[in-house]
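Below sits a lone chain in C-alpha cells, taken as the form predicted alone.
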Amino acid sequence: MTAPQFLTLHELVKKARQKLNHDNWDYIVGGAETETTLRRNRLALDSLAFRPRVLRDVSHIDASTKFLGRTLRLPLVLAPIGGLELFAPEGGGAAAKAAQQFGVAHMLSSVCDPGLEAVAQAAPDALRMFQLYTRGDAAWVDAMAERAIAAGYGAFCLTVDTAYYSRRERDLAKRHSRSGPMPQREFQARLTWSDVARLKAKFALPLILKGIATAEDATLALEHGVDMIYVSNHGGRQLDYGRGAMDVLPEIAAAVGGRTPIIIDGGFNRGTDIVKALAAGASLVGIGRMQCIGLAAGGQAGLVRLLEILEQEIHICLGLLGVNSWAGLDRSYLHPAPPVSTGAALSAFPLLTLEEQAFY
C-alpha cells in the first residue's frame, strides 16, 4: 500500500498555497476590513484548554454522530462556500463527492458552481443541504426551495448575516473585483422574521438559519419554528469587530437548551477545535477554509485526506480526554486559558515553516 502523500494538515496547507495564485489564496485567508473578527474566531478557540480525565477504558473511540436521520462518520459539515470552482474544477461537485466518500454532511452554497441539481447528481448518496443567498422575491425563494426538495436536499438554509456585502480590503487594495455586479442584492437586505415564518408555513423541509450570533436571535428563531441554529460570522468576512464564534456558542447553547441542533463554523481548523465545539454544545461543525485548502491541494482526494487527518486528531483527542464517544463529553472538559497564538487564519499550523527552521 502506498503511503499517503500528506501526513499532516500543514502539508495540505503548503500544497494549496503552492498551487493557488495570490488572489485565490487571499480568498481563503482574508476577512473583512481589519480582519478582527477573523482573528477572534481563532483566539476564541485558542483561549480554551482541556481538562482531561484518566484511567478510563478508551480502547475504542466512536466519533460518529446522528444527524437528520443519518449516521455521519464525524460531526462535520462541509460549510457552504461560494466559488469552490476556484479551488477544484468540479467546484461544489468535488466537495459533495468527498463528503459522500468519507461520510460527512455537505452544504451547498447557492453561489457555487455547478448548481444544486448537478451537485445532487454528482453525490446522490451524500447528506446534502442547500444554503441560499436571497436574490429575488418570495416567489423566487419558494422556487429555489422547491428545486432543493426535488433534488433531494435534506435541509434548506437561509443565510441571514449578509444584508450588506462587507469591505474585503485584501481585494480592494489590489483593485481585484471577485464577485462583479450582484443584481438583486437588495432582497437580502429586506429579509425579516416574517419571511422565516412564511417559509416554515409553506415547506416541510427542515429550515436552518445561518448567521445567528446572539441568544436573542436564537430565541426568536425557536419561536418561529426554525429547525436548526447555525452560529456563524461568515468566517470573519462580514461584520468586523464581531465576537469569535466559540465566544458566541455558550449563550446560544444556553438559549436553545437542547431543543434543536446547533451548527457552528468560524476558524475550525484542527480536530481539537471540533472537540471543543462539541463539548460546548454544538451538534455539528462546519469547515470552510480547510475545505478550500483540501480541494486546492488535491481535489476530491485532497479533501478526503484532510478529513482522514481530522478524524485521527479527533480520535486521539477524545482518547486522551478520557471519553470514547460524544455522549461522554461536556463543558467540564474545557477551561479558559491564555492563547498562545496570533489568531491569524492559519495560526493553528505553527509548523508551516518547519523546513526553513534550523535546529541545533
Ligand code: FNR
Given for the second form:
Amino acid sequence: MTAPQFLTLHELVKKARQKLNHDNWDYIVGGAETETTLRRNRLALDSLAFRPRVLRDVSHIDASTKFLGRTLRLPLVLAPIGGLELFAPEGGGAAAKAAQQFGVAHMLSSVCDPGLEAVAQAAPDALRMFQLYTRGDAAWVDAMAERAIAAGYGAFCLTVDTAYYSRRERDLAKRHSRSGPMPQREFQARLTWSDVARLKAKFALPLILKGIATAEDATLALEHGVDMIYVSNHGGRQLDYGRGAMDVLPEIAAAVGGRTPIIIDGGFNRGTDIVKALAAGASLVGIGRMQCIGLAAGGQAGLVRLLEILEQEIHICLGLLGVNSWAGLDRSYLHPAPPVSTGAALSAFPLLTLEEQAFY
Ligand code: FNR
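Moving from the form predicted alone to the form predicted in complex with this ligand:
Below is the whole assembly, all chains and molecules, this chain first.
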C-alpha cells in the first residue's frame, strides 16, 4: 500500500489553494461584510475545552450513528453547497459519491450541477437529502419536492436564512459578481411559516429547516411539524454579527428536548469540533467549506481522504475523553475556556501558510 498523499487536513487546504483561482478560493473562504459571524463560528468552538475522564477501557471506539434509519460511519452530512462544479468537474456527483464511498450523509443544493436526478444516479446508495432555494411559487416548490421524492431523496430541506443575498465584499471589491439581479430570488424573501405548514400537509418526506438560530424559531418549527432542525448561520455568509453556531446550540437543544434530531454547521473543521457538537446535543454535523477543499484538492478521493483524517481525529478524541461511543458523551465533557486564536475561516490550522497577495 502506498502512503497517502495527505497526512493532515492543512495539507488538503494547501493543495486546494494551489489548484483554485482567486475568485473560486474567495467564494469558499469568504463571508458577509465584516466576516464577524464567520469568525464567531470558530471562536464559539475555540471557547470550549474538554473535561476528559480516564481509566475506562477505550480499546474499541465506535463513532458510527443511526440517522433516518441508516447507519452512518460518522455523524456527518456534506452540507449543501452551490456550484461544486467549480471545484471538481463532477460537481455534486463527486460529493455524493464520496459520501456513499465513505458512509456519511449527503445534502445536495438546488443550485449545484449536475442536478438532482443526475446526482441520484451517480450515488444511488448514499443517504441523500435535497436542499431547496425557493425560486418560484407554491406550484414550483411542489414540483421540486415531487422530483426529489421520485429521485429517492430521503429528506427535503428548505434553507430559510437567505431572504436576501448578503454583501460578500471579497467579490464586490474585485468586481466579481455572483449576486446580480435575479427576479426569482423574491420568492425566497416571501417565505413564511404558512409555506412550511403547506409542505408538511402535502408531502410525507421528512422536512428540514436550515438556518434556525433561535429557540423561538426552533419551537415554531416543531409546532409546524418540522422533522429536523438545522442550526446554521450559513457559515457566516448571510447575516453579519450573528452568534457562532456552537453558541446557539444550547438554547436550541433545550427547546427541542430530544423531540427531533438537530443538525448543526458552521466552522466544524476538526474532529474535536464534531465531538463538541455531539456532546452539546447535535445529532449530525454539516461540513461546508472543508467539503469544497477536499474536492478541490483531489476530487472524490480528496474528499474521502479528508473524511478519513476527520475519523482519525474523532476516534482519538473520544478515546482520550474516556468514551467509546456517542451514547457515553454529554455536556459534562465540555467546559468554557478562553480561546487561543482570534478566529478565522482557517484558524483551526495553525501550521497552514498560504502565499497570499493583496487582491482587494
Ligand atoms: C454554502 N452554503 C449553502 N447553503 C445552502 O443551504 N445552500 C447552498 O447552495 C449553499 N452554498 C454554499 C456555497 C459555499 C461555497 C459555501 C462555503 C457555503 C452554506 C453551507 O451549507 C453551510 O451552512 C456552511 O458552509 C457551513 O459552514 P462551514 O462548514 O463552511 O464553516
